[in-house]
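The chain below stands alone, shown as structure tokens; this is the form predicted alone.
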Amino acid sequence: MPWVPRVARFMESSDMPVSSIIIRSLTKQYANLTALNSFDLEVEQGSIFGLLGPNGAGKTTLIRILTTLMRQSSGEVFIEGLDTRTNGLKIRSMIGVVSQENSLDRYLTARENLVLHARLHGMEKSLYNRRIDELLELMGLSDRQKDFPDTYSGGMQRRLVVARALVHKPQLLFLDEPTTGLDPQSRRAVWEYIRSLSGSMTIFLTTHYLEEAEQLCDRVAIMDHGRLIALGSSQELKDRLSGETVYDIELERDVEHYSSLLGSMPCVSNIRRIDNKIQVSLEHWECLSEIVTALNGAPIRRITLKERTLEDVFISLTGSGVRG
């Protein structure tokens, strides 16, 4: 019996989640380089999904295959139940893409760029004009809509690229590092809009801002060397991170003295001094009582547990070295 895409099987039962993206044993080979190595993944419909990985992990290759810009060497990919190898035109009509490059037409105004995109997707003028007005307002570009992209700052161009991808209200939105170059206010505005789309649109996000993935994504995948190495919610990934417990100890004075004192204790595996704060790594959280005893009489302002972050998980899985 031939393999049936799981999305089709899920459609038969309304109480089962539907997969918007299904990837099975996906491999992409470039001569002697394996960019994707038997990669498996499913993304639930209506979710915000984050993909993380260091430079060279295979993220861009994966995005290009998912958006039908590249063919795999082997394996299968289904977008909304459609095989990317045989349904490229249909899939492209269903998706929106924000690539890493600001691929805007420099000879068209901002509004004309959006109009062109809407017409390429067969939208009626009465519909796309209203939609474009909404997006220009959201991205803070209404006052500059008649200007050419070359007159925009990098951040403004980025906002226009995001708006363009949303004009035709895609079922599946691919965001490849969408907030690179944005100021904090613009980034927050994009975040809020992405959150508002949750449930009505599947969003596939790649980012180097780990806080962005932690804030926005229902599930996060971490890949390296073309393979999936971790998958789950941000909290699930952080819960799996074993190892030391880290505390920040903030003092009013005598930081050097107490730093030396704590550094000599057997239960302290690592210690860092940051201004008037001492950061200690303990082999077990029970060691905290020994630390408190040693600090008896010290001018302590506060002792706080350092919460694990998605960055801690990422570094623990992919290493701290800079990639080429």
Ligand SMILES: Nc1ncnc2c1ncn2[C@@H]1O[C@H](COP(=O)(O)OP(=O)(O)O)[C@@H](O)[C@H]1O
The other form holds:
Amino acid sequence: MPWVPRVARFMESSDMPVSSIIIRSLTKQYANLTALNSFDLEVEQGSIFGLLGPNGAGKTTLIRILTTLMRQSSGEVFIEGLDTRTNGLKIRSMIGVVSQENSLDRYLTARENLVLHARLHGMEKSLYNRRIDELLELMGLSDRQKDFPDTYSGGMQRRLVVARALVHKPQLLFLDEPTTGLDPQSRRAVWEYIRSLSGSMTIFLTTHYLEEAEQLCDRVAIMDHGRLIALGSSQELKDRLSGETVYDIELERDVEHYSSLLGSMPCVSNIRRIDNKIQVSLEHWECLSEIVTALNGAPIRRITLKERTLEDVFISLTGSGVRG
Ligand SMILES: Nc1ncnc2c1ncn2[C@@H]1O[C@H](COP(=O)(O)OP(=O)(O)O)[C@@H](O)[C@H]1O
Ligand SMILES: [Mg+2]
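Mind sharing the form predicted in complex with the ligand? What's above is the form predicted alone.
Now the complete complex, all chains and molecules, led by this one.
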């Protein structure tokens, strides 16, 4: 199903949002492999943007180019209006990066890791000490600041890496799979911190977790094989999936009888039986009243609208095969 590109929609509106990131026809070739293929995207200033895609889709390659760690084969990238090919130094001073691996210095304490980062960014001691105190507090790591990262849990290490990326007060924060491998509690803690930053900077994150994108991101892009395949808010993406509405009808008994009755109705486009539940897909929501009439006298326990998830969209766009 086609969708209106965000850029085109902006042109129509009078108060045009400012794009923090502009990507045009970006292509990256690794020998014979095309990791990014004519990729176009704009990310609005101050928003949280989520890039989803299966393994090998090209997410890390894209982040590496956006953060000037790698050069594209062709196409253009502008970070706050600056071309990544000619303004690497300036761009690196404006961005914070949380790479896929933690890359903490294990021979420095947590605080020393942050101090090193501040000094690499040429910050004054009086300035960075206060900033580091604030960040350790924000990330819930003040008590453990004198410990070495190896003694930290996975979630604490990840929070420390996020803190490190924020020391020099970046305008943009890039996070490559910030919560992969974390337990649900730690993941939620990292989400809280990311959410608390929203509005104060542009946040660009990649993730495997659809719930993460739904919880955090204003807009989501789904990519596969180096190409952008869908773009919008998670609600817009779910709405685009199909016009059908799906209801679960749970019965006390007579499931067989009612499933064949409903199955014979023209407005029911699909029907599935799961234990004492009948799942019907309706072409239009108006069909629901016909269904209710047909179920008159049936021992109904409950009828629920089955909410579509971003996962449904993801699977429908990228297929259900497992990637290496
Ligand atoms: N340095 C590299 N040299 C050659 N191929 C690479 C390199 N980095 C990544 N690739 C390949 O490019 C594709 C995209 O990889 P990547 O950007 O890491 O995807 P993702 O982060 O979405 O898993 C994959 O097929 C991967 O094997
Ligand atoms: Mg990756």
